[in-house]
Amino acid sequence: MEIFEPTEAPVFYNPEMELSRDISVLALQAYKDMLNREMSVCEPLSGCGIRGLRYAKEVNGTVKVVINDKNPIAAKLMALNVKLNNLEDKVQVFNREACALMLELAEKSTRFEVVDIDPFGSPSPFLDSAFKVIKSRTGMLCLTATDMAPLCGVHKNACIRKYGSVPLRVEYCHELAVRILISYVVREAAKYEIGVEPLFAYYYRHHVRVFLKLSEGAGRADKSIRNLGYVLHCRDCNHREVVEEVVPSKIDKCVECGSQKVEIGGPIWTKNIISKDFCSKMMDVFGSKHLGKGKRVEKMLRLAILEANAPPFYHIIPLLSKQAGVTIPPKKMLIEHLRSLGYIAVETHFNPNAIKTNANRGELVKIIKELTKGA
């Protein structure tokens, strides 16, 4: 058998996504336990099929997994992997274009509790078909986006085309990317009278990933829409403010410094992007799984639980210190000082040098100056 480097192989496999697959196993197990019944999974963009095979082998209560890739070589390799793992009774292999397969399954009234869209680039071309094949009352939609340049504002027009949102090139761009992605799903789901609730979301290296619980009904869709809004960012003082409006009001100047250099990003999801309860359920099943990236996964989950109910958008301490014109204080010291003043202050998985707090940027600048005085 010929051996290929991952980047040169005829079938896509990314070893860097092992952490993503580990987290996904925990998320699906936690969701299955929430459902308290057997579960089926559709993964229409499978590459060599490793993610879907792990669902079949490692998520207790998974009775059916559909894996698919339009590359015929990939389909053959997936079939071989299914056989080698003795999963013929659980896993079905298809060789179709992803959207065509989901529509074909939907036409046959085949529905899944979980649909996992893990593309190279944006998941947006696959959403419409996914909503047709997922169980809208009890489904969980898992999405990966690797097109970080558009989502982080490097290619603004591409983000507007793919997600219908204006991105911003700001220090908290990775969290903004998550909120833009969720916002897009909410608006697409509303067309089918489906509500969306984020269960878990994260950023890691080259991608963002979200796990979204769906619920059926026009009222639930309307409620999700009401959780959309915009972020206002001042280019002079770095103040950021979330406004919960379907259509943003006209902004003349920054409420903090009076500058007229205020940019509007969005629409975005304005509420929590992590459910503390769901994240805790993931931690509960963590001990029963043997994960290759277990230590890193555990650290991410612990940080996610801390920041689950924190205000939106983090502050990177070195950038904050530069703005204040002071030396960089230890993160732990800054967090403890903010808490002593009555503020919320927590670490974030988005950046090891950042914090989330309900103190605004102007207050943070004053506080960090005072904290480092005489240091």
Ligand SMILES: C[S@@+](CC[C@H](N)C(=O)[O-])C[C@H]1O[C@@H](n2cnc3c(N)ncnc32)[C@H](O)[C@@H]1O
Contents of the next structure:
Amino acid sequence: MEIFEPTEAPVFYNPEMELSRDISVLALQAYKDMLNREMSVCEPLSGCGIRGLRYAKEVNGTVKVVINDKNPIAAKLMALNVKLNNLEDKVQVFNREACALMLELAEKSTRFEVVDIDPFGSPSPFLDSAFKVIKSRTGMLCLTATDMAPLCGVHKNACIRKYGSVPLRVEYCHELAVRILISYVVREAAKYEIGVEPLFAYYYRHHVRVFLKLSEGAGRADKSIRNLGYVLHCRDCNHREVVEEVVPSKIDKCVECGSQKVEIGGPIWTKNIISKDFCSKMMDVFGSKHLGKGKRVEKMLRLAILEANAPPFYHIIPLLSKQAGVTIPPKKMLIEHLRSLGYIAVETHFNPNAIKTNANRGELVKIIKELTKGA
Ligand SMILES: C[S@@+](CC[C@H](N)C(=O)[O-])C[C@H]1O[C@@H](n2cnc3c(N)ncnc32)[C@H](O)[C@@H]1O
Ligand SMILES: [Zn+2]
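Output the form predicted in complex with this ligand next; the form predicted on its own has already been displayed.
Below is the whole assembly, all chains and molecules, this chain first.
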């Protein structure tokens, strides 16, 4: 038997993405339970079809799933997998270009509660068609982005091209990636007078994924736009400041240390990227599902619930300690110490060595020096 890299195989299948599929099953089930009615799903970039097939099989209340791939070998394999799983009544297979298929379905007035875009790289080329085929009043849009180098600022121009945002190479770049992706969706949705509200978002290995609830109306789109802004990052002291403005006003210097080495990143989504309520619903359905990556999924949900209402942008403790010139304290100790001083302090799923807190970087540097004195 030949072993292929996922992107080199005749048909795409990546066992690494099992966690993504597990989490998505929970998110779709939680969403279906919230809707409290039957649900249809369009997954127009399906590879072998495993994601869509799992939705049909594992999400109670899913009545129709469209799976599609432009690769004819993938389409044949999908049809076979549908048959093997006895899902002919629920699952429809297409062999089309994804945007063409979504627009054609929309033209025939077919609309879906859930549209899941899971491409190689950026989902941005598929968004316009997705907005046409999703039920904009009640839909949930699920997006994967695997183009981490642009989103994390390694390929800045690619990020500007794909997302119309300036990325930054900073320690919290994975969270910034999520916020850039959401901000792009908000701006794209706004032109169709669709509002966007994040339900769940995460970073794991080589991808970020977001689950976004849509709503209809110019007012709702305006409200989402008001949640966009910028991050100002000081290269001298690592202070970060979120500004909620559509256009950034003039920035002279870092408010913390006075340095003029302040970079502007964004536009970004500035508000919560995880809904604690929705995440708790995912945790509720977790018990009734048999997930291959169950343990990992449970850990991620637990952390996501903890960090849902925390302020943006995590601090990586070893980098913070280096800046303060002290030894690295245990994460638990630092969190407890910050809490004893009255700050919010929580772990984050973005990085096992990081925390989120409302203490600013300058305060953190002082606190960590104090804490490790004599250690
Ligand atoms: C990352 S894979 C999909 C993986 C799948 N969703 C899963 O969970 O295993 C992306 C797939 O999109 C297909 N594809 C890429 N561009 C496409 C397009 N414009 N229209 C339709 N399919 C496309 C590729 O052939 C590939 O199978
Ligand atoms: Zn500064």
